[in-house]
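Only one chain is given next, in structure tokens, and it is the form predicted alone.
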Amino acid sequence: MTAHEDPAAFAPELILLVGAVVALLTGSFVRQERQWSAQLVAAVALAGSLVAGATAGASGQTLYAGSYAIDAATFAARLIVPAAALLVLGLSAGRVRGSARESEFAVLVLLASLGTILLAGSTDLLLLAVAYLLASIPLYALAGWARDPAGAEGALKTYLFGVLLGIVMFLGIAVLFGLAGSTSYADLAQRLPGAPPAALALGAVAVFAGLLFKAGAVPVHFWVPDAVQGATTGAGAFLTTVPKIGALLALYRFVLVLPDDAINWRLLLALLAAASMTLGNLAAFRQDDPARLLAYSTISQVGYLLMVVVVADPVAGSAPLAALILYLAAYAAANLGAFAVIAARPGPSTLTDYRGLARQSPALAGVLVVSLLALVGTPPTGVFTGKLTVFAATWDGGWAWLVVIAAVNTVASLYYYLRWIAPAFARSDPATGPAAGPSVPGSPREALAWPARCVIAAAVTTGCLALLIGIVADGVLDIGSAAIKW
């Protein structure tokens, strides 16, 4: 049996697929009060996929006629995506428990996670298109899972943007296939340098459009705020975290096959990176809704992540890829931590409603501080090390002006994160008291409710991970030190 015919090499992805099928069947044949069993199946599948991915490592081989690579980028996705999805299930427990569509939530998370990993490992444009669909369609349903007007609006906007930009991306794939006569990245790298620049630019920009939509970058970011605000907290956390992992790793892999002398794609991505971090920050300054603030925050974070893609170069070594992987892992932990605090207090709808949080729940206040300061890039969190490596790689790549813009935006972002932290440590209003959601243990019965414990545990775990990744940053950087396949 040859390597590309070995199903065992595809074990992490197959575990997610089987888990999604089993969770769907479980939810179809058990009573509503036992729908939690589908969540358990999903958690086991994600844990199994995580273990299988860690065991498989980055072998460097390609599967199925060279269309899928098991390299550093895929290895990172196999670790970060299931771990992030597990945390999403935990922080969503308080909201989805007992719902008639509890099993649907678990299935959608599994399928979207599977599509994200496939997106990161694709080395063929056709597989990239399939992975885009598999990673996108469940997101439309997740955005509108609550079936309320706000969720429906967010889901509709996500769907319209996703379909439109998906069609544009498929057009780009068709153009590149026409230029190279193949959809394999290996063939594209050899044949695109001699292609007509105008047609090559059209195909590349069209593919960029689809992947930038998945990442939530400017100028295709307009769906993000409404989708995150209208979705449930767990769905919003997933929307702003997991798709970025696959999209940015796929974008990094794709640009390696593009010739530098034919089109100036680096300048285009650099301008989009600067626009994303700047516009995301400017829009976040005046946000009072925590979910909407995090939505604009995630747009700005994409700008920092795109900096690494600008300097991606197969000749220059693996330093940019290692920086990207570290930043993605650290960002996932910090972002999920902030959403976990929202999930633990579902009542508050404005930043000032968190007044007195430190007195009522010191653990949640600690998670909030760690997560938000991590998103800024404060030591010793993982995002600090991630930003430092990203800035260093970008500076070494000759894009000093982009590093300066990123540094200014980093300092500016501290303002709106502190707008959330400050009320948490302020004295609560004695007339109204701090807003307390049902998931915050305020009575023995609430404290013993397992969904509430899951949410609190997820919050504490993400806060610890945001710090831990900064401590073990060297080990995370080693994951990205291997060569990437195309």
Second form
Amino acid sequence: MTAHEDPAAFAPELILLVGAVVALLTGSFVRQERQWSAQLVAAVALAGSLVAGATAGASGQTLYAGSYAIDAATFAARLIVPAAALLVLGLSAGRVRGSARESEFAVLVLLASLGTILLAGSTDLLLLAVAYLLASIPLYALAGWARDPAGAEGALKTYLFGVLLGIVMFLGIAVLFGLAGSTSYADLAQRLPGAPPAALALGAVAVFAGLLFKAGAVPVHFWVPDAVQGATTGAGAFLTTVPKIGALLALYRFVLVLPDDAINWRLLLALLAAASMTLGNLAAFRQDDPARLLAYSTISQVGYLLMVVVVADPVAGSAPLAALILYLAAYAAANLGAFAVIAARPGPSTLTDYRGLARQSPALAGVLVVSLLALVGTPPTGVFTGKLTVFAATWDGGWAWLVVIAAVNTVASLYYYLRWIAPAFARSDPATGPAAGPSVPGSPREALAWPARCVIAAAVTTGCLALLIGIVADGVLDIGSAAIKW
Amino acid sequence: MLSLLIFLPAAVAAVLLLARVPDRVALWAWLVTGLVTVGLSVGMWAAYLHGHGPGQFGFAEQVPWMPGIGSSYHVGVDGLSLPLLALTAVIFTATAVYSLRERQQPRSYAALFLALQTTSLGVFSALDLIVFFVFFDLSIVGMYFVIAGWGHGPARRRSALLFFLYTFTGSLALLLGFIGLYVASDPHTFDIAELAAHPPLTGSGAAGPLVLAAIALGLAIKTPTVPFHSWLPPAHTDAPAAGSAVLAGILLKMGTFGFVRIAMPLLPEQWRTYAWVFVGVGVASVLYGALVALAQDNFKRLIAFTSVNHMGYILLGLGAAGLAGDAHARSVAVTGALVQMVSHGLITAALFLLAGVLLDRGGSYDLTRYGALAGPAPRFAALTTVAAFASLGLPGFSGFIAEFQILAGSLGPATPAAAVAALGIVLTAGLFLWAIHRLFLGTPRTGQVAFADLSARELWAIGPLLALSVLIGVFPQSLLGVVTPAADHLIALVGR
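What does the same protein look like in the form predicted in complex with the partner chain, given that the last one was the form predicted alone?
Below: every chain and molecule of the assembly, starting with the one above.
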């Protein structure tokens, strides 16, 4: 614990905060048709934060009286969150550009990203609570950003769930504070082992509840499909990608303070992981709306991610943390890629509408295949190496049955991802012509406005990233080689 | 050099896709690439014979990939993989010749097959479980698009999906087994050579059989053996002729190759314990495949089911290797199994290409709609007859060498099984003779279209495959020279 603080160590977060303020001011003062400058400010801030985070590395130091750690988990969040947020800005350009609330979108993305990074780095329950609020409140607004009935319903559901589970989480924090007399993780780790198991279990499970809400895991996942379907595509992409990064890293960090012998939190999380992947998959089978399909797919993906939390350990160079970081990065790229394809084709809303996509836009079809096969975990994509390391770490930790359940679920998930790929590669019916009509963005013959180009670029970038992360997996695994600190 | 061989087709495929070359150029580039890979693999074969003992890997390359989890890009060849590398090169070249007149999106078609060739060469060269798995899985993706994109028949997408779901399920079981091997090894590694040197699950109680079960399930689905074969007939029926040739000729061998490269040397104790299961499954596949093939009117489904039969022999031979008994006899059985992989690849690829000709001319695979084709199409009749005789194991063809060795080798260790399996030969002989009888003799069917004989292109695609089968049948030493030492070595590994 260091008393003296170095503001530069906090630069990636500060850049996001300043970026949000500047974007807000820009949005308030420039005319409607020049609102894109707020988006530009946001993009620059995200890029700056990414660079600052990359150069800062995982020093292992703690800031602000031990309430914030700059270790492997924070380092990973500082890289993955801004990169994912940048891609979200790119893939939502087509929808957001020209809207009355263009700058708001950018500000909300920045604030939610900041909250997410803080969530990942918190080593104090109070900071965790603040980060939870900062990461959640912009999301409620983001879910309802379009101000249409579907968005309102999704936003309301997200809000009610978020507030309820936030209160539960705060209750848990209060209980843990009562048990340990401190909210700092370092103190909790020392003092919780002697605490009464029942109270400890209550406190821990209540904190889990809040973090599982952010992750969108069973049993607090009910908001995910409605929010994703109701929200604009960009917001849906953000909702299903970025909060998870913070939530799972925070969860990983939090479980390490829990004594293993007093409560069997590992078994609880293992059961939740199994339930999440299974229920998410089963629900995804029937979906015809691609956004809703991705919403359920994301619930199932949280199950795989939770597997590593089950075997969390604080050791330097630990395989579980490295696996979690790799999976998060790879999942972010794959999931954003799939959303980017939806964003690039604003019209169609069912899987069969994607018939003939391969003919009309080979690039988009390529991104779709890479992203969906990546979500399945097909080599050589990043999620494959992520799944491989996650499975290996979980098995190595003694949870082979969970690995088997995850493998069975992976097989099941194939079916619904293929339901989307298959029509994309079907020949369009010559009688009716291509379902989406001739005006498909991404077809080479058409001159495109820059927002549409942005969307395509984001799609292609995510597709490439989904592949690249698998090939350079070792570099990503290296990020997890430093220990968790508090 | 080995990496060059593996990635050359993929590199050409990338160029074809990005450079938007004309269609005819793409098809010829495919053919030329195929010929180059044939040259490379033959050159490597010759070089390996001089200077490498059994069990040694030639042309090995190892580059760190994910050192954190003990996985590296490790490739190399030995007597088990060299014949399959050469077979891959030959069959893909034959399909390139056959597809020279492909009209439907030929550029993507050529690129897809070239990419598939890279995955196949990669599987047969891999010395790291993850590298093996990556190529194994990518081959499934590639074949899915071949069937879904260029297949025919109203159910092609359904067949492609069935194929994908089945084989992908198998590959995940395989992955579980690989992770089990990784977790059990100390230090943790995915390296096949290291794992083979120190089998990780020796004396491990329940974990060993479970890991073997996972790996065997994955490989059995890919092979395929009874009862995991049900994806095969629809996939073959709806795939284009070249796709079927590659699927049966090469992709099925990935399963059987996995047994000799991974399951047997890495889990020798478990293989010996459960060898009787593999013998049983092998015999069941032999009989079931032959009997169901007998009931087919669809020529392509008939060939597909004889594949199940032929794969059954391979499993019988490999299972016999794990039983107690004379080491020499078991080595003969394994040699036969390895020869069968090559032989079945050549013959079945030829048969599927011939089936493609049938569809091209008559629009159907239905045997009941043809008759007396020997008159209008003598070359087609001759080649089909030769291929059928090769497939049923007539002496003088590679199939005879393979099946004779398997049966002779397993007769000692697994007497009843070998005796029952021998019945399969009688059944296949009967069904092929009957099929030839229906196709080429008798009187023309009413409404039968004019049937043009094989073109030079088709002749050049199919002829060399059968010529190679004859070459192996007449001069088996050409193949046995590299296969027999490898089989002896494998028996020694399994015997540990």
